[in-house]
Every structure is written in structure tokens, then in C-alpha cells.
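One chain comes next, on its own, written as C-alpha cells: the form predicted on its own.
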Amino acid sequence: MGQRTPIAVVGTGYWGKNLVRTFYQLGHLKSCCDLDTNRLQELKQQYPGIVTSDRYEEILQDDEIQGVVLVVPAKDHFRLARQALEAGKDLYIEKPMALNTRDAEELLQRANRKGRILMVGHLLLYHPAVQKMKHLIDTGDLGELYYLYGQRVNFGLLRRDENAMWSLAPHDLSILTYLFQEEPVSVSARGSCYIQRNTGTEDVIFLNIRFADQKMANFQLSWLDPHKIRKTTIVGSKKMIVFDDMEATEKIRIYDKGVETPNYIPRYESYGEALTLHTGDVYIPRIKMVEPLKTECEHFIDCIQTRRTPRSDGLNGLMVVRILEAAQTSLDRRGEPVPVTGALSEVCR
């Protein structure tokens, strides 16, 4: 099993229970925190030798917890983390990060200044199929990247607290801003709230992005939807890859389709008549599939122990937060295009 790394999950519920489990099973769980009383009790009689507790400070006075998870409402993630900060843990916190840039800053500023590991829950940067992307696109074998596009759609899941793009995007935009690289200049975005009309909660979100080399991105989030979609398409100047999460097994194809551009226009009497469309072969590469949360545990631990930064730090949470805030804003402008500001180096100063 190797050293042991005692961690602290703060929060329970839906998400949380998933997180108890794997670092239990993966042997480095200590500590279980939530209010509920009643569940604190369940999880100890279903993981045999864990500390439970309803305080929060309890947890943070504990000189043997390394790292501390938290799995709470987006609303609590900057106090509780910021305190788990102060507190001298490292920290793996849900997404989004914070709920404004401010805010996100701020915490990455904090743990760079105590010397913490932070890391942001975007459970598919550890998804052996965005790996594989990560590997096509590094290896130079889609050429140069045009767009990507994708869909985040389901039926049901209503939330009151965030509406479906702070519920959904954050999968995407660090998927996007992972494989890009780069941070986009501006964004914009138009919703409606189909269901929740009296709260003013949109169920239904359409996402587009621009980069400074006029790159795009495109995304349909959705919590109204008959289909059940987790797909995300790249489109390069050699080939394409569609990732497709419910497919059981072959989650990747990769289409040899492109356009090849001449050196020289000999003969023809524009430059479009001189581009030719190749098309090739559908290839579905094998992919050895493990666990995206065990994987991204893992590496939490690792990190702790290592020092290493995470692959999904609090530089790649910031950049999220800083797409959903402009984001946010555009939505509340009625899709108006919205500038996402700020020099990310400056923040890690």
C-alpha cells in the first residue's frame, strides 16, 4: 500500500459518498465531516476504523491530517477552503472552484504563499480518453486545431442554488482549456429557464467561446433535454476525434478527414479551387479504461507526497471560474459578447 497519507472528506452527500469510498478503499481515509449526524453514523459502521465529526474545526485542529477533500455546496467552497489553507492542509476542493474570480485568485494566492498543494475536483482530466486526446493533440497528429464542440445534456437533476452551465461547464471548460492550453479572449452566452421560471434558474445554456488565434469552442448544456449526451468533438487541420463518454467501449474515434493546402497555386484561378478534402480511414483506438476517480485520488496523494503540481491546479480552476464569470455576465446581458480579463501570470506572483 505504500506510505499512508491521512485525508479528511468534508461533505458526505451525493458526490461526496464517492469520494469516501475511494480513498477509504484506496487506504488513506482518516476523517469523514458533514452535518448530517445521522449519516456520519452510517459511514461508520460501513468503513470500520474512520473518525467521524460534525465540526469542521475539529478537522482543521488535526495535526495528522495532510489533506482535507472538500465536497460542499459551491456556495461554502472559498470560506472552507480558505480556512483549510490557513490551517496549513493541502486541499482537493470540488468544482468550481470558487464562484468568482476574486475569490478564486485569492486561494490560489493563498496556497502559493503557504506552499499547499491545490487541487480542483475536473474528474475528466484524469479520463484515459482525454489523456489519449492530450497525446493526438501534443504528437501533432490532428495538426493545427480549429474548434471544439460539445454536449452536456440530460433530463432531470434540477438544481435551485446554480443554474446548468455552473452545474455542467466546468466539465467542459477544463477538458477545453487542458487540451487548448491557452485562456479565450471572450465568450458568450444565452440560456432560458424553461422549468424553474420563478426562480430565474436557466435549465437550458448555449456557450460559445473565441481565442485570440481564432480558434473556437462551442457548447449545449442542458437540463431538459430526452437524451441522455456526454460528447465532445476537436476538429483539426489533419484530423478529428469525437469522444463519446456513453459509449461503454469505444469511447474515441478518430477520423482521418482534413484539408490539405498547397504550397503553390499552379493553374487555378482561386486559392479555394486549389485546397483539396482528404478522407480517410475511421480508427478507434484501444483504450485501457480504469476509474477517472480513482485515478484522480491517486494523484491527489502522489501530489502531497511528491510536492508535484497537480494536473488539474489551482491555475487550471482559476481559468474555469474566469470563462463562467464572463460567462455569467454575458447570460445576464442576453448573450452579449463578453471579455474574459486578466493575465493569469500575475496571480501566481
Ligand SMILES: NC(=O)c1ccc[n+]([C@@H]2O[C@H](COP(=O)([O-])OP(=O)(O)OC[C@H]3O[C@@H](n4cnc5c(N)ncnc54)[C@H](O)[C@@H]3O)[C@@H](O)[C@H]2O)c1
The other form holds:
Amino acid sequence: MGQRTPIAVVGTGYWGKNLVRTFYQLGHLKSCCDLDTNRLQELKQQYPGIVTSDRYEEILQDDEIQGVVLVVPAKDHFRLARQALEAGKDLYIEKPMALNTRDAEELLQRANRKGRILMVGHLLLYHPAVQKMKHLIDTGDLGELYYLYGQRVNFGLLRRDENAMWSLAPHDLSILTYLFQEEPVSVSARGSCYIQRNTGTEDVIFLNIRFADQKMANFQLSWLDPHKIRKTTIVGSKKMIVFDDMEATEKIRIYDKGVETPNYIPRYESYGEALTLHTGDVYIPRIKMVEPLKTECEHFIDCIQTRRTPRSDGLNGLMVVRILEAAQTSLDRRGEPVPVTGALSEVCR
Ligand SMILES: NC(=O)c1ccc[n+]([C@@H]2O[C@H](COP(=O)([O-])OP(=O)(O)OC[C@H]3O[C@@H](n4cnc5c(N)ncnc54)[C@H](O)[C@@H]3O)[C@@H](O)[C@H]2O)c1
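For comparison with the form predicted on its own, please write out the form predicted in complex with this ligand.
Following is the full complex, with the preceding chain placed first.
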């Protein structure tokens, strides 16, 4: 193990306990903070030597702590994140980075002003299969990118504070923006509340995203579905990729399928007749599986130590929040297309 970078994990519930375990195993966990003192007692027994506190201020006042890892409910992200940045801590914040664009922009600007690392927990950007897809796109193997669609559906886990889109779509939107490297122009979303009708919390959502060129993306998000599906399909002009995260080992399939357009079309043939549908092999690349969470935590430590910009930086986090905010407006307006506005470059000034 290299140099120790003392980390505090704040929020040790359903997801936070995984970050506690990982930072502990990596040898960087100093403190855990939670409002639930029983949980802190359990953690103290499970991870000897760690410091626990139910007071966030104590974490911020501890000069030894370099990085704060926020794994609290999304409604508390902005408030606690702002405090951590003000206290001069490098910050890892779970997805979604904030609940609206204004707050996400403020965090990004604050982190830039203070020279702090701001990393968003977009876990799938640390998945080896997503890295493989990125490589195939960047090397031009797929040809021109046409469209992408994803399904993230399951029976559970229901949340009260946020709908299925805010809970599940950050994963897909972070992949989309990372792979396409482009900001969408408009979003339209339709959804329904079947279980939590009294609070108007949508359980099932269909999201459609348009880009300035012909590119588009579509996502199905639900926690009320008989299947557990976590799948992304990308169609390019030369090849197509399917990433199925429910597959144990064969996570990616590359389909050598594309439409070849001839340079010259004889006069006696129609355009349609002259096109050739190319159907080649299906290729399953060997992907060395490493736990994405471990890679993600190592990346945060590396960014703190080297002052490198994280792969899932504040800009990536902001872009996802922008799309979610526009999508929520569209949901509220029963699917009306809503523009995704604002140039990201202006936020970084
Ligand atoms: N990356 C992923 O795959 C993934 C998966 C699940 C959840 N998440 C994210 O993780 C975050 C937490 O979700 P969860 O399901 O673990 O929620 P949870 O309710 O199970 O846990 C939240 C914990 O935060 C604690 N907490 C709340 N306010 C606090 C404060 N001011 N100071 C200290 N502790 C405080 C609560 O006591 C609780 O233990 C959310 O942002 C969620 O979106 C990410």
C-alpha cells in the first residue's frame, strides 16, 4: 500500500456501508459519521481502529481528514457537500450530485474556486465493460454513433424521497454522457405512479433524449417490473454492442452488423436495393472483472494524491443533473419535450 490518505465516510446506510468496507480494505478509512449511533457501534466492532462520530462538524474540523465521502440521502447532498468544500476537504459525493442544476453548478464552482477535488459516485464509469465500450467507440470500431438505449428495471428497491428516474437514471445518464461526449438538446419523459400514488412518486419512467445531430437515447427505468434487467445497447454504423450487467462473465457482445452504402448506385437499382446489410460474427471479448467500487475508491484516492481531475468529475455530475431536471419538468408536463439548456463551459469559468 502506498501513502495513506485519511478518509471519512459520512452516511453508512444501505450504500454507505459498501464504501466503508472498501476504503477500510484499501487502508484509507479514518472515520465514519452517521446520525444512527447504533450503526456506529456496529461499525466500530467490525472495523477496529476507526473513529466514529454522529456529528458532521467533528469530521469537518478534523484537519487530518483529506477526503469526505458523502453517502447520505440525495436531499442532503448539496448542504453537506457545500460545508465539506468550505472546510477545505476533497469531496466524493454519491449520485445524483444535487437535486437541481443551480445547486450542482454552485458545488462545481465552489470546488473550482477552492481547488478541491469533486468526484461524483457514477459507479458504472469504473466498470471494465463500460471502459471497453468507450475504447471501442474511441478507436472508431463502431463507426458513427447512431443511438443508445438502456433498461434498468427490477422489482424493488422502492424509495420514498425520489422517483425511479432520480434513483436509477444517473447510472445510465452518466454512461450516455461519457460515451457520447455531447450535451443533449432536449428530453422527454413519461411515467406513472402505481405504488406511492399519495406522494406522486413515479415508479415507471420512459425517457427519451435527443442530441443536436441525429443521435438519440432511450431509457426504461422502473422498480415495478418482474425482471431484473441492466442492459445497454449501442448501435453504430459499423458495429453494435450489448452490455448486459446481469451476465456473470460475458458482459459484452459485439455484433458485426452494419449497413453498407455503395459509392455508386447503378441506374436500374433503387437506393434501398443497392444497400447491403452486413451481418458478421458476434464477438464476446474477455473482460477482466475488477470490482467497480474498488476501482472507483482507488480513483478518488489517486485524484486526491495527484490532484488529477476525476473521470466522474463535477461536470459529469452537473450534466446528469441537468438532464434529470429537464426530464422531471417533462414528466410533470406529461411528456412535453423540454430543452436541456446552458453551456457547460460557462459554468467552469
Ligand atoms: N452508486 C450506487 O450504485 C448507489 C446505490 C444506492 C444508493 N446510492 C446513493 O447513496 C446515497 C445514500 O443512499 P442509501 O440507500 O445508502 O440511503 P440510506 O438511507 O440507507 O443511508 C443514508 C445514511 O445517511 C445517514 N445520514 C443522514 N443524514 C446524515 C447526516 N447529516 N450526517 C451523517 N449521517 C447522515 C442516515 O442515518 C443513514 O444511515 C444516495 O445518494 C443514493 O442515491 C448509490
